[in-house]
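Take a look at this single chain in structure tokens; it is the form predicted alone.
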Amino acid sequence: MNLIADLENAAERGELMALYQPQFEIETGRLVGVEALARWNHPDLGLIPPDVFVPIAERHGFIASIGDFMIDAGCRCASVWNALGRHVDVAVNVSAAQLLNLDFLDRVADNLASNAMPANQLIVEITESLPVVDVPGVTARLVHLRQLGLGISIDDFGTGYSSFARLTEVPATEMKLDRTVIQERGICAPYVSDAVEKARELGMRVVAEGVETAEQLARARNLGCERAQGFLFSPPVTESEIGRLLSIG
């Protein structure tokens, strides 16, 4: 109950922070994108991981303010990196509740405009296993985002129950294979290969998450992934560290 009360205005109190998981192009090794990840720096408890506070935020109606904070942070950082002459895609996780918020589309459009950020540099990630109550409503919002030029990524692919259906019903431009698919050798191999092939047929980019070893990177490459992220390359880092990696890349 204390966490619920403390989380309600955490963004306004400056307790939220964004870290960035670098994403690399497999064939060239270039840093081409980041995934923005929310962290809560609680004044008494220290860093609280997202798998603890995000479900609380979704259940109690706080996810919109957290999502707004992450959109703001991601667009601002992209503007800074653009000034360095490096175009880096920024992926931000978005919940179904955010998509159905009437102000969400305006918030995204305003951020792109105020940061002079190309729309195709921002990628909205929706989890493949997320139960969506208002599928038509969410899909309509995603179509609108695509019309603005944003990328749409199906995150955590391979963890849900309707993967193939989700590939065709969502106007996605990218599919991210869940870390369990990459890390557990042989898991659902034919199914995953078929899904990757279907995604490629639909013109989607395929990204591997959770790559921690050279063997897992080889698996990602063999599956047909174009990009990869994970501890083999880098843990989530601060904005300034991404700037340093870009300056030497």
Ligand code: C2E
The other form holds:
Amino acid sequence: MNLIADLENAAERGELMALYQPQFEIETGRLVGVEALARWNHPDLGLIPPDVFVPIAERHGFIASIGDFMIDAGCRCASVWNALGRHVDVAVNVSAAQLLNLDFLDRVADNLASNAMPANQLIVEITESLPVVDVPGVTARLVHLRQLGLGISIDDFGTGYSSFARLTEVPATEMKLDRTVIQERGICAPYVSDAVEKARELGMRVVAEGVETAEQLARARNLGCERAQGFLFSPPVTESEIGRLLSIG
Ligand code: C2E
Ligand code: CA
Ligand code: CA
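With the form predicted alone done, generate the form predicted together with this ligand in the same format.
Full assembly next; the chain just shown is listed first.
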């Protein structure tokens, strides 16, 4: 119970932080994007991973404050890097509950405006299971975000809910292959190739996540992925470390 109460005020108390995992263009090796990943530094328990606290926040109705914190942090970083001449995409993970929050679209628009950030530099990552949850309005919200110019990424593609139909239901600009696919622990290879082909026909960018070895990078390249992210390149790191990787720190 204490953990729940602690989490509710974690953002206010300055206990949340965002780390950023770089994404590289496979062809050139350039750093072209980052994914913002939340961390909770609990005063007694130390660093708590998002797999633990995000589901708690979702269940107890305060994921929006964590999500807002992450969007603010991501946009602020992008504006700092932009000002130094390095434009990289910033991806944030967004839960269904957050997406459905009435303030969400305004919050995003305000952030883009106050940071003078082009909308297409911000990418909303939604997990595949989301639109399957029968919540009217999720797809409508995504359409609206798309109209604002944001990128929309289908995260964790290849886990549980994959279907070709889903690729067309959501106005996505990107498909992110789950690490179980890249590490060949997930759905079967012909299915993956078909899904990637379909995504590319629809004009989506395909990103590989969880790339840990040179073999997995080769697999991502052969599958037709344009970008890769994973421990082979870098774990999630601080904003200043990204600045250093961009040679502006
Ligand atoms: P995700 O969106 O699939 O994020 C990728 C996760 O894989 C991250 O874990 C990252 O640290 C980890 N990872 C990156 N490269 C590798 C690799 O090469 N190998 C392996 N084994 N793992 C790798 P993390 O940061 O613990 O985040 C876990 C999940 O928590 C995320 O999965 C995402 O679903 C959720 N999450 C994180 N931040 C947020 C947030 O701000 N909002 C929401 N709603 N969810 C978040
Ligand atoms: Ca993600
Ligand atoms: Ca993922």
